[in-house]
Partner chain sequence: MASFKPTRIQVYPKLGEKVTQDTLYWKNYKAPVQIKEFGAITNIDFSPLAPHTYAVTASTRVHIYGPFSQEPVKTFTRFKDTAYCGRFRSDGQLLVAGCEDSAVRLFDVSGRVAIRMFKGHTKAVHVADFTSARYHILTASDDYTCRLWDIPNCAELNLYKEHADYIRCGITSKLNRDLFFTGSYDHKLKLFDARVKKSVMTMDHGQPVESLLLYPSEGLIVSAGGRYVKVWDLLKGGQPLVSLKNHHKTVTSLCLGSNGQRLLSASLDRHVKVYNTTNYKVVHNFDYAASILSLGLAPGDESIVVGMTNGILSIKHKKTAEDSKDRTVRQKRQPSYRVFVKGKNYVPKQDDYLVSKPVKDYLAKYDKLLRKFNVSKALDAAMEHWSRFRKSEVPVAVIKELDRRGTLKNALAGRDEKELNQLLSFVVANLIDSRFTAILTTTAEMLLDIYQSTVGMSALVDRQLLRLQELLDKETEYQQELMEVLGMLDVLFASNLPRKEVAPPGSGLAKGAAVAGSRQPQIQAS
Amino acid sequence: MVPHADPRVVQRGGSKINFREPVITKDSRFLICASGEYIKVFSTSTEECIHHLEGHTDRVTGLVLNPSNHLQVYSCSEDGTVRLWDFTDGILIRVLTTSNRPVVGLKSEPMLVSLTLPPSVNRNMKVSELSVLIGKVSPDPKCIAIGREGDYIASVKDNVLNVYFLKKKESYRFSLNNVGVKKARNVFNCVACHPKEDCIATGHGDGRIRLWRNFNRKKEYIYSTVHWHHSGVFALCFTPEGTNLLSGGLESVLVQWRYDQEGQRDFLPRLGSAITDITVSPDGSLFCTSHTDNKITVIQNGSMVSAIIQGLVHEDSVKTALMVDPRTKALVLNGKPGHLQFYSLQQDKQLYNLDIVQQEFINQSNLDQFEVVKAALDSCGDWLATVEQRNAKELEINLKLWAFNQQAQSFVLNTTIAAPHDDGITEICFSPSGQTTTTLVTVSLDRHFKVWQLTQPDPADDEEPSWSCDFVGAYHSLVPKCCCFSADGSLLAVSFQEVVTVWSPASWDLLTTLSQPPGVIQNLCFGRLKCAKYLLGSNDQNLLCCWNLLTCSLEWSTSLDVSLLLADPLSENVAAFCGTTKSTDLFVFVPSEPRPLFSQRALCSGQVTRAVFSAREDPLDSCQESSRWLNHSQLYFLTHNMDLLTFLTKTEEERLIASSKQQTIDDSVAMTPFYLLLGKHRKQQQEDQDILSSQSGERTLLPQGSVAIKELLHTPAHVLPAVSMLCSMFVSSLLLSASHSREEMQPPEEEMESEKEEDDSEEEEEKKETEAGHFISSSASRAGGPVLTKTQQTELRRVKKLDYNWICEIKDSTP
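In the form predicted alone, the structure of this chain alone:
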């Protein structure tokens, strides 16, 4: 084992941006949302991530704008701290540490407490004054709302509404019928308070919305009911003026209710998946809806979708393997129902969705619909294979082959094979590139594996290539589990319970079988490069085995509970993830070496469900023994919380620091395509100008590069001194230096008093120009500068006659 701190595990994205309700800034320019342990600041116009605020050591659970400074935001986390940020510059201002960290246990009940922030300028503070307001509240923030001017707090849980009055320090409790069928219908899902009046809106499991009034008198309260949603209401929010009430639910429709006219409503349908949160900007111009597919939709003027911020789509579990598209270098895995998502690892955002099922998804429970369960990409990115199935009365399976279309820059359906197997498919894989024909292998619970081969049509025929079954294999009626090809495609390994079979793709003959030690094989992978003679596998008896294919014998085995086993395609390294649901360990080793290259205990909390090696565009030259295995490929892995993690080496960290120091653009400006085009144009202009300057001798500094202009344009206005103090320096920077010209050129002639004296005869003018030309040429030659032409000399004399004294007078008159 190599006990070294380098490399370290970092998050590369994937966390839920819909975990908590986002915050819209006062000017509606930015959207702030919690994402795992981080806080992301998005532009509401360009959808780009402007800042990535890091500092919390556990999941961020809430965000709120600072009421005394609209450029700051508070965040709270499960690490027991409250942090104050300047989100425009991405700076941490203050850290408040509470005395009691959150307690999680079987018998613990969440409580609503108030926290008093003492006035202090210290960066780190500890706050111990906590007072309990309401006990036994729901942990969901949607079930707690603050009333008009902070007079009361409304909290809902199960079938009970609690209203706590801060001034009177009294709590009133209102309950609905919780007997029989009505108990499920009357359950509270969310709550919202009117900003101007004493009114509380509650959303319920039966789709009804209740408006509570006169609740400050416990026995005289009343409520009215409005109903449109056919299922539970998941989100409620009032507009800043209280004129409209917004609601959302499973239907993915934003409903706008007129507050004074409860029967009238407007709809914004087809927003995607179910709505979980609704946020309104302080000026009421923007609405934001959070959705179950890890998406935030920005709605302008309540009627038009202006932006969509899409994170890594979260499902209950990722059924497909993690893949990297060779063309876009994007991560490919399950997306929204019936889709595959292509997710950019560099930009931490979704590139696009590929509709696999090509059927409308219906948001209804207990309804069997097709879902994508398996997917595989070939090594060149030309073909994509997907398996979709539906568990109805009879299992329905479709195998689809997709060809990459250069014109559309996407995958297009080529072949659909209905019922490719009689039972569920457990594994699919493509043969590596370099083979004469492209081959796909599918392994099924029907005790067979099938080989599908690509058939190229006759060039004379105007037809597309198609797929057909080339071979069906089995072994003693055993159920196969997994399969894999060797790096050169000359061998295919298929596991049948406790037996590993090795086949020849050239003739599909069974070459050998490997059957010790006992245990059902769970994972298989071939060694690479110098270790190509080894085959590795793990079984359900917590054993990791390595077979030598030259001797067809067991090379070594070790006791290890392996959940994932994968080989780096660019090196001999093999990664093995081991662990339970609480934590995961990682071991990186070479099959021919007795000791691992790298190992780390408790790599992350929870179990790693999927992992993949991604080739680096620029290989590293790390000399650290612990990080040398990351020189050619980067390892990404996905946790049960859908956090996408990877390793950051010291070399990469130094590169990031160096690039950040060289960055010349303002971080608050989004990197839009227009900006890239403009920046490229400016760079080309600068290069052309440098070439011209080098040809014309000594380069003269341009006014745009002066210190005064840079200070005026790039320094925040609120920290600049008075304009009168900068005026002198600013005007001086606009003046061109005349020292260089005086060294090379003759002093300017005095201006003639009249126009008649200035116009001499042509002979005299030509004589003067000739004499001046000889003098200037000789002066320029002595100075090492270029020789001026006759036209340039005439233009130079005209410029010298201009009077610039008015600029000097402005400079001298400036205080």
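A quick note: this is a predicted structure, and the numbers were derived from the prediction, not measured. Residue numbers count along the first chain shown, from 1. Here the rigid core means the biggest group of C-alpha atoms that line up within 1.5 Å when the two forms are laid on top of each other. Compared with the form predicted together with the partner chain:
- In the core-superposed comparison between these two forms, the C-alpha atom of residue 470 has shifted by less than 2 angstroms.
- The two forms, fitted on the rigid core, differ between these two forms by less than 2 Å at the CA of residue 508.
- Comparing the forms between these two forms on their rigid core, the Cα displacement of residue 266 reaches 2 Å or more.
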The other form holds:
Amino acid sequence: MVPHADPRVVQRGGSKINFREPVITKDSRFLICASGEYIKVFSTSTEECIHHLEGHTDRVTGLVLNPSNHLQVYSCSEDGTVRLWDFTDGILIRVLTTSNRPVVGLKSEPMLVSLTLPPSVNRNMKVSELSVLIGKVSPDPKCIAIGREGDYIASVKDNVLNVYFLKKKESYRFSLNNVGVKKARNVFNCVACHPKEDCIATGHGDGRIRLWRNFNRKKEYIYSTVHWHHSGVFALCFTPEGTNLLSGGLESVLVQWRYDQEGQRDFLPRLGSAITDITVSPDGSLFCTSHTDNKITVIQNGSMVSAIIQGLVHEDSVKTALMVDPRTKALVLNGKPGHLQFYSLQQDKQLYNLDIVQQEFINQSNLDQFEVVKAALDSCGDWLATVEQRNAKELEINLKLWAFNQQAQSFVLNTTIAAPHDDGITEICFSPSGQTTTTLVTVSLDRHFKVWQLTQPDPADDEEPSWSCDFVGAYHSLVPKCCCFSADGSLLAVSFQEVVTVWSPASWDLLTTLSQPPGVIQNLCFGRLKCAKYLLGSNDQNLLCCWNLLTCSLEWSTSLDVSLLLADPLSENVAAFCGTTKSTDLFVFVPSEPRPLFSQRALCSGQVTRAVFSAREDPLDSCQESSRWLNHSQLYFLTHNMDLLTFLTKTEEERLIASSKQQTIDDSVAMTPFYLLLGKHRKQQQEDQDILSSQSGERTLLPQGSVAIKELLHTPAHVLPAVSMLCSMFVSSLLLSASHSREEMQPPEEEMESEKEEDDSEEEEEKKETEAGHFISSSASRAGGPVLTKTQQTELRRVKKLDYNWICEIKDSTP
Amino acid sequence: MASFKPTRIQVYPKLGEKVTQDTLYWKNYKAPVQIKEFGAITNIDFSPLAPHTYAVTASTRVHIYGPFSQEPVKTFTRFKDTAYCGRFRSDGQLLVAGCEDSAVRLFDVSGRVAIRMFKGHTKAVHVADFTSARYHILTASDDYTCRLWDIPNCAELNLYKEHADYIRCGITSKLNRDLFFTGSYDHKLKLFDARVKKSVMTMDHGQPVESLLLYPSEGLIVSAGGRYVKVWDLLKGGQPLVSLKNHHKTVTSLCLGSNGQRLLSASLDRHVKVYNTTNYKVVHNFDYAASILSLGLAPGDESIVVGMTNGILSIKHKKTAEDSKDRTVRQKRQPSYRVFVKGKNYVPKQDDYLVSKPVKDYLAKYDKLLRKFNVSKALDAAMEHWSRFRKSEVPVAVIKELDRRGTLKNALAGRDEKELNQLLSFVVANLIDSRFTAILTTTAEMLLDIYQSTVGMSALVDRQLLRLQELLDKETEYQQELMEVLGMLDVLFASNLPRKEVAPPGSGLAKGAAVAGSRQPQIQAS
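Now the other one: the form predicted together with the partner chain, given that the block above is the form predicted alone.
Then the entire complex follows, led off by the chain already shown.
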């Protein structure tokens, strides 16, 4: 195997954007946030990701705007570097390597200060010079704040507030009593400093906010306490003028306290989930809250949610299987509590959240909430089945069936079945489509599996079709675990501990039983296409078995500790994730062949329990043996720590690099796809206009094309004649303008040359012109009818070359 | 900022009969008019001409009733013995009736005395009918024969002796003057052609045939006998088309309604069933007080006339538009349609700037309180809703929501006597409803926990607690009995279900038999 041809395991999409608080640029147009190894620049108005700053080799841990140039941003990472970026162009400007230690936080003042992991806290003035400011700080940057005009640094840990005065080089410690039941909860969670006055606000675990004043003397400090939050305060922030204090916590309510009038509060409730960070734009018009569900909310004027940037929601564990929605090609998995999220991997963007539970979520810890535990999509995406469960005193289970509504372009609840089983449901699957009836099978711990079928009501009464139970199956009162339909839907395999039973969905007769003692069956899957006669199963005795269903006998078995067995729907391939808790290996094989197609040891650490094959939009045509199995579909899997990983083949990587090069267009305007479409066109037009104005003499020879195009594009579509009529005219106009456009291409080319070269060329031209005297017929075709003098010509060229971007700047900043 | 999601009130499926178009149609009859006759009513026949009077044969008389009369408009009493099968001619002028004394009498509807008498049968004549030729009469008798008579000269034209038992029903074709059908207690029904000397078609019903009915197209014939109603396809040589078994006693009478779209069958089990003639499903069912012997339906389903063994004639008339109008007058006048669409159908002009108004979402009172975490007040609001509308779903949904939030105990605590009384009465009223039992048991337990120290302080509350105890005792008793029945049924099912042996696969890996679970229709639609 050639090493470079190997598909590489990469993280594609769905990374965290709420790891550190985001940064809002000075003009409030961009939001910069750390996302894994990358830094993402979002537009605050369109929610679009504009730039993807790549460079760090480990997790980015801090971001701060460059105080001396507000178009630049510093970032620090666990790889021990601090980098300076130009975020408007997405260019890396400088790399500062600090030490071997990972940098976990970054705060800025006139000088750059970086604080690293305990035990040593460093200050980084030049790259090499480091000095300890405060020992023993919390690794969370929320616990460190820089005071008014950089006079002091406040840092909190456990129940101690540390204030370090930079000028005096002194530090004071203030500690809270944490003895007793109630007091034990009042640890410091976060800290914020007032920008204009000497005041430090600290948030505590018991929901209180303390405002410290007079702390520049050791003994005479005072603090006042305000209390609204019922559980810990996780985020605190002062507005730039210091008039308001913003706080947030588990309640997912943004609270605005008036400074000096703490009795007055404004609330912005139901922001979704617990608030972890709050940022305010430098002009104070935008608030940004980060939430635990990988979401950043942009709030305008302190009262209105204007944009929501939602990443892939990472809960502690994904209970549902990973699925791919056949319609949107989106990944479907658990989202917010009680929701299913549809996440587009191509656009790295959440498409929508489907509310399954349809109940108000109460943000309170240790409350039994309904959770979506199982979900299944049928193969054409018309039906979605979900199981929600609540483990209160008694188990509450609801099975819900959702029909896809073409008009709403979303799933609409069709049937709710309360208490479909007496005990938890372990597996749920739809029969493959292509059959007249859609069937759903649920397998439960209550020793039964049930078959649900869509029943069409009488055409007389105008009711919608609904689902009802068709069959209840059991086998020797054993507990079933897995179920699986064959590719054509003619067989259903249900595993009852050591025994696999095969049922006929047509009559619900038990056809045969297969068993390979010992061991409880853990995974079950049918082969596809040519291998449809094989049934694969793995048990807890580290045995992978393959049965031939034609002979009802064991074809082969091998000793393999399989944690997940997955069949590719588009090929015969079966992927088996095997592994212990430490690391996972992947084997991809065809059931009928003895050798695996692909195997990778130590794929990732921890066990892989969720994976999915997603069909590619355009199949690759790779002939490499190791990557051929990825030609038709892509394999995504979730690791132990909820990272979504996939395989990237060589060809794909090349394609990606090519596309990213194409996209590097420098402009100060937000680079949305809409802009890419329209902006270019407009620019072109502007250039055309410029040239036209300079070529006033040539008006008679105007390229007809531009007029035709303009007419075509500016007239409303409904008043235009049929496209078939316009087409020939349009095409011919384009053909005519081709000869002109070649000439028009030249000025931008020239622009790209460096200043000096242009000077040279001008000199050359001067020389030429002196030689040729007034005979400038060669340039006349470009310069137009009336002959321009030499000085006029150079003036014109200079005007053309001037960059007008600064005008845009002024225009944008004035309103 | 998402809006508050209101508490979901669980909608439970309505139990019982489904309301269909047919139920509405067949329920649209007034309360029945009941008339006592002298004996069992054996036949009802509607005159084909308007006003559709009908002849009721009971005991020794044939009465003719007008469409809305409660008294007979005409009576024929010249029978020596029990009369049978009084039937009108297609022009409504003549009426024929058989008799126990074997004579067949022909009456002029306007007259009183029999204008003809046909003698020849040796036993009681249960069937008499006019052929479509109008001058011939078909009779069939307990002497196993059926005969054709000529009216003008009172002569017997044909005699068929093919049945081996009493002939109790017969019918003539309306389209062909020579064809007629007879059904007999020898389980056969036969088609005769007057032009030949023999029956041309024989069908075996399997039970003594009690009644026959021809479809208007005469391609199908319906026979009733025993518990079965059978439909035969005549064009396919008398093939059985469908066999219906919806009665649990002998079906005695058949009738077509709604222009041949519905088939009605009456039986000794006191039911009249209405079938859809396209799929032969029962679409409606009428209950009567006694076993039904005869059934008649006025053209256009204007009235349903049923005769019973105890001599009671029950007549149901269709409700007219006037009847229903009376009710609408009594209803409160509501604001006109214009009030509601006022300003809503205004079409904006071209230059108008549309100011979009945020849609205000209305929340119920308990939802508003739940949003503010006022749990006790929310429960109060829900209980108030219950006391006004008696919809138990709402308080149950609110209690469930409170339980989910973990604040149910807070909401239940701190009540005074009156409120506690209301809560307890709600629990008592709904505890044994299986839809609410789970959550209300929790509630009842909490209530007892909280207020156990106050027992004996208020007579009102004590009475409710005693009621609760009584209810629980009764319920456990019922449950025990039900479990016993279930045990019995299990034994029965176990002995009846065939045990399926799974063929051992080639390798012989699997062994043992599987008991296939029974098919269980389950639960409800949202």
